[in-house]
Every structure is written in structure tokens, then in C-alpha cells.
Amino acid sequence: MEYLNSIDENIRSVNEKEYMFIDVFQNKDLFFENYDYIDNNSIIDEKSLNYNIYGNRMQFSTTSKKIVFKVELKANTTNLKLADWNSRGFDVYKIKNNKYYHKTVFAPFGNNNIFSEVISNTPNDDLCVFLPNFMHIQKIFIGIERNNTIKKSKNMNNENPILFFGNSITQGASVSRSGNSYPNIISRELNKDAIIFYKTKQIEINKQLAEKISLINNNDIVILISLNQYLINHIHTLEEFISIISESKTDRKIIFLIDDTSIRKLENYHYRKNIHNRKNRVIIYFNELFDEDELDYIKYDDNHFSEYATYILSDKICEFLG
């Protein structure tokens, strides 16, 4: 990796003339599965929410053997909680056959923001690169030899995306590289796009909310709830929220994760008892997924999932969504 003052300066590893290079964000049609979402957050309109603006990964296929990437990092916010390598993570996957296989991850470690990454390639393979989890990108450009040609890859399908609602979890915090989130694990599974909108503690369980998110046709959702005290103590609230939302005249799919590990210890999970599973939705008890012995260890640290939880999540995901 070569760090660089500034993402107009030529960069030392290669030769640039021998090079062209692509604006990403120019040609996003070329890059991205999902680029009308990207670019139009009426989706939901929630100020209290953010969202990855340029969704969690872009494809491509190109005849060059050598590949470029120049990228400028919006602002260094590293978190010491967090690996480099998915906080700011470029995680690479070649696709064949429909199966993703991992290549590469790099990313820019300490206080650099402005970079450049050389990578092999093995003609027109179709490649995957998953986006960094917690950085927005400033500018990204990808380099390939003159005399080559990239498009889109074939793999791209133009389905609707599936949107996660959640917190720092659904947003990736704590996995080791960004590709590991389980909205990008289930992504490569399901081969779908992922687009993301969190708050970083917890999304606002409201009426308000639950309303918006009903309006949305033609999208699979998947909403993650960490229980607290609070909402066992306003459980309407949460039954409410989850019933606006399940009631909407949509074919869509619709799954609930309800986190509910930080208060296993209760012998009467009394907040159940009027939450049910109905046509199309499904309500998913992070206790159930896991046996007693492995309570333990499903956490990195109060809050956030292990990789290992991380993957178990995701399948059990893609059973009903697949």
C-alpha cells in the first residue's frame, strides 16, 4: 500500500501512464447493482437515522491483470474497538459460478486517509469488493492497464436490495473484515445487495417509524431490535412497532431480531407472549439460535456478536429469505 498527500498525486508503485483510470462515483451504473438506491434516500425519510451512501459493495470485471485502486477516506475517525480491516476495509471476492471466493482485504492503517492498492487479477474474472463498514468515501478510482477493458460484472442482477435496520451491529462493529457483517455475508449468500440504515445505538421503536418502513414496496427488511429495560418495561411499544410494520400489504419479507442475550438470565420472558410470527414475517430470538453453553462467548464485548455469532445469524437468515 502507498499513502498519498493528495488523491491528483501520482502514485510511486506504478507507472499511471501505462494505466487508466475509472471515476467510481462517475460511473456508478457501471459499478453498483443498486445505484438509484444509492443516490435517493427517500426511502426512508428519518433524520435520526444514517445510512452507508454508497451501498456495501460494488462489482466489476475487467481484462486487466493488474488493478488500481486510489481512494480518499472522508475524515480519519479510527476506532480502537474496531479492526482496520473492516472499519476501513476494502474485503475483494472473485464470483464464479454464483459462489464468492475471498481474494484479498486492505486497507490504511493509523492517521492516512488519502492511499493506493495494487492487486492481481486473472482476466475477466468477476470481482466483489465489499466497502468499508464505518468510513464514507470521499472519491474512489479504479486503475486498469491500457489497451483493456472493464464492465459490469455478469453477476449483477439489478434486484431489489435487501434494507437492514439496526444499530452498530447490523452495521458491522466488532467482525474482522467489512465483508463479515451479516447484511454482507447474506449478501454473497443470497447474491443480493445490502443497504444499510442504523443509528448507532439503537433505531427509534416508534410508530412514527414503523409507518414509514410499511410504506416500503418490494424489498425484503430486516430489523434488529436489542432489547433492553426499557422496552420490557413499554412492551406495547415494541408490539406496536412490530405489528404496523407486519400488517402492511406487502408480499414482501419481513424479519424481526429481536437481541435478547443481554437479559437471558430472566425466567419469564414475558415480552414474547404477544409477539408472533405471521405470512411472510418472522420474528428470530438471538437466545434461540445459540445453546446455553455458548451464551458465553457469542459476544466481543457487551454489545457486539463474535464472527462466529455473526455466521449463525446469517444462515439462519437466509433460510427464510433464500
Given for the second form:
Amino acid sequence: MEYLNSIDENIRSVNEKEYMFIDVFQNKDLFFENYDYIDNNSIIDEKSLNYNIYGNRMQFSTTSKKIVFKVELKANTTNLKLADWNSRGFDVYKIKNNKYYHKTVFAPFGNNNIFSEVISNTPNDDLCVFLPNFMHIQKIFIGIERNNTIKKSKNMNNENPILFFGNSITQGASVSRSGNSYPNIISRELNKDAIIFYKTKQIEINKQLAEKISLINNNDIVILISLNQYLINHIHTLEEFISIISESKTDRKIIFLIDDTSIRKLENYHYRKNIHNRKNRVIIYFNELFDEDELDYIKYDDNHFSEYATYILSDKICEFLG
Amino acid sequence: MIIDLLSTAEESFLKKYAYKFKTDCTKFDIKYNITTEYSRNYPQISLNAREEIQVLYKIKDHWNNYNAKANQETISIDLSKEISSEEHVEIIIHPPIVGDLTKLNIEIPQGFDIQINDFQEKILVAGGVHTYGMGINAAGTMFSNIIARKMNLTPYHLSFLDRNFLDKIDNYFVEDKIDCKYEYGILELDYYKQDDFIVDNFLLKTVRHMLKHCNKVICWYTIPRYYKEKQYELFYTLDPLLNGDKLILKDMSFLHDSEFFDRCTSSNNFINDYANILIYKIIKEDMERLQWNI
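Having seen the form predicted on its own, could you give me the form predicted in complex with the partner chain?
Whole complex next, starting from this chain.
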């Protein structure tokens, strides 16, 4: 990895003249399967709900044996509490026959926001790069050796992405690398794009959002609800939210994932019984996926899931969506 | 009342990975300092694991994470909703992986009871990068710390961030820095990246040291299949010591198999907390099978 003072500065470790650089954001359709999804679907008014507005991952295929990433991340937005390979990590996979094989992961160190990284490549492999979970990318260029070609990945099949609504857990806090947030794990398992809407604490559980979500067609949806004191005290708000979405006409699958530390307080509420009667709706209670003896390692605090728990949860969601 | 947990701890050359006490007080402060003088890059572990303590409390025989709002100096504990005032609660504090604890005080109001009650039996955990905790997100998810919590053992670490680590472990024994007897020992033998010279000269010696200082020893390794010949070498070398039930050799190489590789590793170099939890489960199963007094 080489750190740069400016994105226009030449990389010293490679001869840039031997490479052709492609501006990723100027060629969104080449790299992102659903780059226009948010623009074309006014699901939520605030774009700030989503970090990578073109998608969580970019895909491509090239004949080049070496690939240069030249990247400028937005300065001073890093979340230093997280592992760098997660918050600012580029997690690279090779895709073969719909299976994903981990290739490498890289991230800049400390306050170095502008950098280049060279990775090796088997010509014509389909590559998938999961982007930083907690840092905006200002600019990103992909360099391939001259006289080589770059094209859309065969894996980009224009399927509707799965939509995830949630909080920092949905965004990927507390996993070790960017590809291991649960939306990204599910996107690999089901080989579909994931579009994530989140707010740091939680998306607002209210009637308006429920009505917007219930209008979404053609997408499977996962909604993480972290039960905070407000929701526990206003359980009718949660019931109404779940009811409106559950009763929407779409036959696509909808999962309500309740990060529930208060399950015994809620399990008798009728919404839970009602939802089980609907074919394509399900509530997953996080704690129910584990033995009581596992409480000390399924979360790092009373909120964020461990990577172990993230994978077990992803398996469960895939079981339903798959 | 201030209880200094560092000064009351038994002296050791090794890093102690769990400080434990029991109290009937539900609101108290943990005041601590951590030195973080390191220049190396650790992209694979979170700041919490690198430089923060992790606090857990025991309720109804199960350990739970305390949602610590830490500022790297004080954690104010309030368990009044979880525990009744008549009960005693057990607390464990795991120090950070990279940073060093230089202060660990419990500040508790007068009139309450506090007992420092380290687990009676000790466990010596020795090895390289996996044992060190590289790749995990919280100190509490290291396999050794889970074993310590669940099996009532006080963990002491002898781990090195070095490709060659067997010689360094050996050195501690040779210099008599391991001066007490441990009930259990866990030794990482991921030696396939170590120089042949180190393995030839220190593998058997290190295992013998462990057997001398620990009543029961588990050696484990996770070696990618394409280094299979290294697994055979390992068995061949350790074979003379594998009679009886004092030493177990556990193969955790499945962590590199396609089914687990993605969810357990960041590369061939680092294992994450998922892998650590699987390692804990396998070791626990063996300890139970052999009825190792747990």
C-alpha cells in the first residue's frame, strides 16, 4: 500500500504510464448492479440513510493480471473504534459458479485517506469488492495494465436487491472486515445486491416509514428493530409498524429482526401471533437463535453482535429468503 | 473504598487476562489506565479489543456483557436493574489485547462487601498470533478467555506476535519465568510458518516444558490443507508424548476448509471471533470427555 498526498499524485510503486485508470463513479453502470436504485425509488427521503449510495459492493472482470486501486476516502469520518478492515476496508472476493471465494482485504492506516493498493488477478475472474462500511469514498479509480480490457462481471444479473433497514449493526459495526456485515454475508450467500438504509441508533419506527416500506414491490426486505426503552414503552407503535408492513400486498418476503433483550416482556403480544399466520412474513428474535450459555459472546456489549452471531443470524435469514 | 486489583494480583511475568471479584454493591466505578505505546498497524482488530477493557457480570449462572460507556479512564457500573440488593454479583474484567493495564481500581461506596475471588485454578495459554488475539473484536471472545470464564480458570498468556514463537516460549521456561504450576495448559502449534530450525529445535522442548508446568495440556493447530505434510510432521514429532491422557493434540485445520474459511478467517494469517468460539467449543468438549474436573 502506498499513501498519497493527493489523488492526482503519481503512484511511485507502479509506473502509471503502463496502466489505464477508470473512474469508477463516472462508470457506475460498469461496476454497480443497482447504482440507480435509490434515485429511482423514493423509498426514503434522506439519502444520508445510506453510506454507499450506488451499492455496498462493486463488481467487474478484467484481463489484467494486476489491478491498481487508487482511492480517496472522505477525511475525518472514520470510526476508529472499529477494525480498519471493516470501517475503511476493501474486501475482495472472486466469484465462480455463484460461489464467493475470499481473495484479500486492505485498508489504509491511521489518517491516511488517500492511497493506492495493487492486487494480483487471474484474467477474466469475476471480482466483487465490498466497500468500506463506515467511510465515504470520495473518488476511486481502478487501474488495469494497458492493452487489457475491463467489463461488467457476468455475475451482475440485474436481480432486484434485498433491502435492509436498521442501525449501525446493519451497517456492519463490530465485524472484522467489511464483507462480514450481515447484509453483505447474505448478499454473498444469495448472490444478490444488498441496499442498506440505516441510522446510527435506529431507523425511526413509525407509521409513515411503514407505509413507505409497504409500497415497495419486488424486493425482499429485512428490517432490524433494536428494542429501546421508547419502543418498549410504546409497544403499540411497534405493533402498528409491523402490522402495516405485514399487510402490504406484495408477496415478497419480509423479515422483522428483533434484537430482543426483553423478549419475555413482549412475547404475549398479539402481533407476534398474527405475523406467524402470514406466509411471507417472519419475525426473528435474535436471542432465540442462541443458547442462554452463549450470551457472553454473541454480543460485544448489550447491543452489537459478534461476528459469530452475525453469521448465525445470516444463516437464519438466508434460510427464509433462499 | 478503593480496591487496587493490579497490586493484589499474584506477581507473574505473564499477562493476566481476567480480573475477578464479587460484590453486593450494584453501583460502582472501575477506574483504569491503559498504555498504548505501539506504532504497528492493527487493521484486523477493533480499538475496543486493542485498547479497552471488557466487563462482564454473572447472573443466574450465565455471564453477560456489561454495556460499558467507557472513556478510557472510568466505567460506571449500574446493575441495580439486573440484580437485587441482597445478591452478590460476580464481575470479570478482561484487559485489552495490545495495550497494557497500568491501573485497575474498583471504587465502591463504604459499607459494601467486595471479595477478590480469582478462579482457584490457573490456565497457561501459550502461542503465536492466534493466541495473541489478532483478528478478534473484543478481548472477551478470545477462546482462552471464554474457557476461563466458563470453566472457572484464571488465564495467563504467553503469546507472541511473531512468525517464530516456539523459541520465545521456550526462553521463558529456560529463564525460569514460569515459576508456578498450572492446572491446564493450552499451546498453539501453528508452526507451519516458522523456520524449520525453530521447529526442529524447540517444538518438542516447548511441549515438554508445558507438560512439566501444567497438569494437563492441550496442543492445537490450524494448518491449511496444502501444508498437509506439516501436520504429519507434527504428529510424528509429538507421537512419543501422546500416550496417556495428560496431553491432547487437536487438529483445528477445518477452519481453513471452504465451509469455514470465509466465516472464520481474514486470510491464512488471522482467525476471527467465530473461529475462537469454535476452538473454545472443541476444547470444552475434549475437557468434558476426559473429565478434566470442569
